[in-house]
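In structure tokens, the next block holds one chain alone, the form predicted alone.
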Amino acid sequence: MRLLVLPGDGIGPEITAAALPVLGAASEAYGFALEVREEPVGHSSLQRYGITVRPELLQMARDADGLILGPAATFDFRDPEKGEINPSAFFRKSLDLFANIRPARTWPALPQKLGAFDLVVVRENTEGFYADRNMERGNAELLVTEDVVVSLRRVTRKACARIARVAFGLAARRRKHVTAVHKANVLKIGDGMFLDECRACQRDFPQVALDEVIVDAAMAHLVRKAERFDVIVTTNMYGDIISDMTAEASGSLGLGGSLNAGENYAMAQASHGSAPDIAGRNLANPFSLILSAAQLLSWHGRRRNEAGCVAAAAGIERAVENAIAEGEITRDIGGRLGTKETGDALAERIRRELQR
């Protein structure tokens, strides 16, 4: 498997450096070849090349079997004319990574803030209120006068239909239940179209139940009884908010895996930001990026019928659960290890499983 790895900003290089030995150990343990190409992106690229994302990186990503993107300092990158391109938005849009898949589950050894749950948020990734990715050219947030801003939201039938299909396909392999989260009581046309496409898709998956919940009620249900949910499908902004909340409820945002997938390409990306306040201090939890990389292995393995990659993904998640139980973890979830040591311990745990 050929991976393009872009470490990013802040804690990105640290958690990437912790994740790569884990992937190396998994490739040995589960019998697949791994080739890694690492390139700068974000501030390091801006300093070296005058641009945060070099144009040639897009072709490198297309030529690879998967892309791993570390957190980027996206708030710093405001002017594309000065080379300040948001790396995440660039690859999501350029590779048409329309599905953001964010599992969230509780871990037996950690406090369960909302009770035990195991769910996946499937978030549309290319339109909605996101001003940097829903226009072909320009920006969808407009300063009409000094005191008036208009933010445009784009919703298309195609995007609604394909994100619904991803959610139902995933639910068919899980507990066969999809919840469509919306605000169609207010956004009658846009969210109404989204619901229409979810209902149409359900006809192709009669074994999967569908229910529809207004977004504010969904948040209340998540707090009260998160175990009721299996696969949540929703539009871009709702999904961004819900998935951060469910990741934190699982124990820490540092445990939230995230895969951005399209028809032909996929990108693993930690669900959190670049955390510049702890960068360089060996404090960051690398599990979010590691679990994201495991999702990428599973995506690739299912597409190419490579059982080793699929097994490795499950093995990494199992090793993370065991590492948490043994306390081989960072401080944010009750451990004493640093970022590097947590990654090294997890890689060693996977190697020990190989020897059994």
Ligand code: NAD
Contents of the next structure:
Amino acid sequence: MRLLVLPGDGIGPEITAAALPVLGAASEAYGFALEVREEPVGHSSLQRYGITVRPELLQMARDADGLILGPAATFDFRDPEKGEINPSAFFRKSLDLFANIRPARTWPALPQKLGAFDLVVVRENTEGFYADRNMERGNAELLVTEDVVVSLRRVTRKACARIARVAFGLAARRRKHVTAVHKANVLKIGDGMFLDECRACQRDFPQVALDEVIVDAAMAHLVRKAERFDVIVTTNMYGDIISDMTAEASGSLGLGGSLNAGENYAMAQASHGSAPDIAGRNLANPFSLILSAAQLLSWHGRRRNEAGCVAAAAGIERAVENAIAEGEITRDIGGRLGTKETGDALAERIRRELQR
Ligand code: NAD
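Pass me the form predicted in complex with this ligand as well; I've looked at the form predicted alone already.
And the full complex, kicking off with our chain again.
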């Protein structure tokens, strides 16, 4: 598997460096070849090349079997004219990675903040309120006068239909239940269209039940009884917000794995940001990016019929569960290890567990 690895900003380089030995161990243990090409994005690229994402990275991404993108300091990148491009938006948009798949589950050895649950947030990834990616050209946030801002949301039938299909396909392989989270009581036309497409899709998946919940109530239901959710499908911004909450409820934002997938390409990217408050201190939990990389292996393995990659993905998740049970973890989830040591211990565990 040929991977393009882009470490990003803040904790990005630390969690990426911790994830790579784990992937190396998985490739040895599960018998698939791994080739890694690493390139800078974000501040390091801005310093070196005057731009946060060099245009040639797009071809490198297309030539690879998958991408791993570390978190970027997107809040710092305001002016594309000055080379400040949001790397995450750039790849999601350029590669049409329309489905952002963010699983969240509780782990038996960690305190359960909302009881036990196992769910997946399926978030539309290319339009909605995300101003830097929802227009063909230009930005959907406008300063009309010094004191007036207009932010435009784009909702298309095509994007609603294809995200619904991903959610139902996933639910069909899980507990066969989709919850469409919306605000169609207020955003009657846009979220109404999203709901229409979810209902239409359900007709192709009669074995999967569809629930519809308004987004504010959905947050209350998640806190009250997260176990009732299997697959949550929703538009871009709600999905972004809900999935940080579900990751934290699973134990830590540092456990938030996430895959951005389209028809032909996929990019592993943790749910969280660059965490400047803990950057450079060997404190960040690398499991978020490691679990994201496992999702990428599974996506690739299923498409290419590579059983080794699919088995490696399951093996990595199992090893994470066992590492948590035995306390080989970072401080955010109650451990004592640093980022690097957590990655090294997990790599070692993967080698050991397969030999048993
Ligand atoms: P954040 O997600 O970086 O951090 C929120 C909190 O979670 C912080 O307390 C942080 O220390 C903690 N945290 C995050 N990841 C962790 C990990 N792996 N282990 C342990 N703790 C972890 O959110 P923020 O501080 O609001 O944003 C920082 C920057 O990241 C901003 O520039 C923002 O725009 C950017 N951002 C980027 C992405 C992305 O690249 N996909 C996503 C969200 C935010």
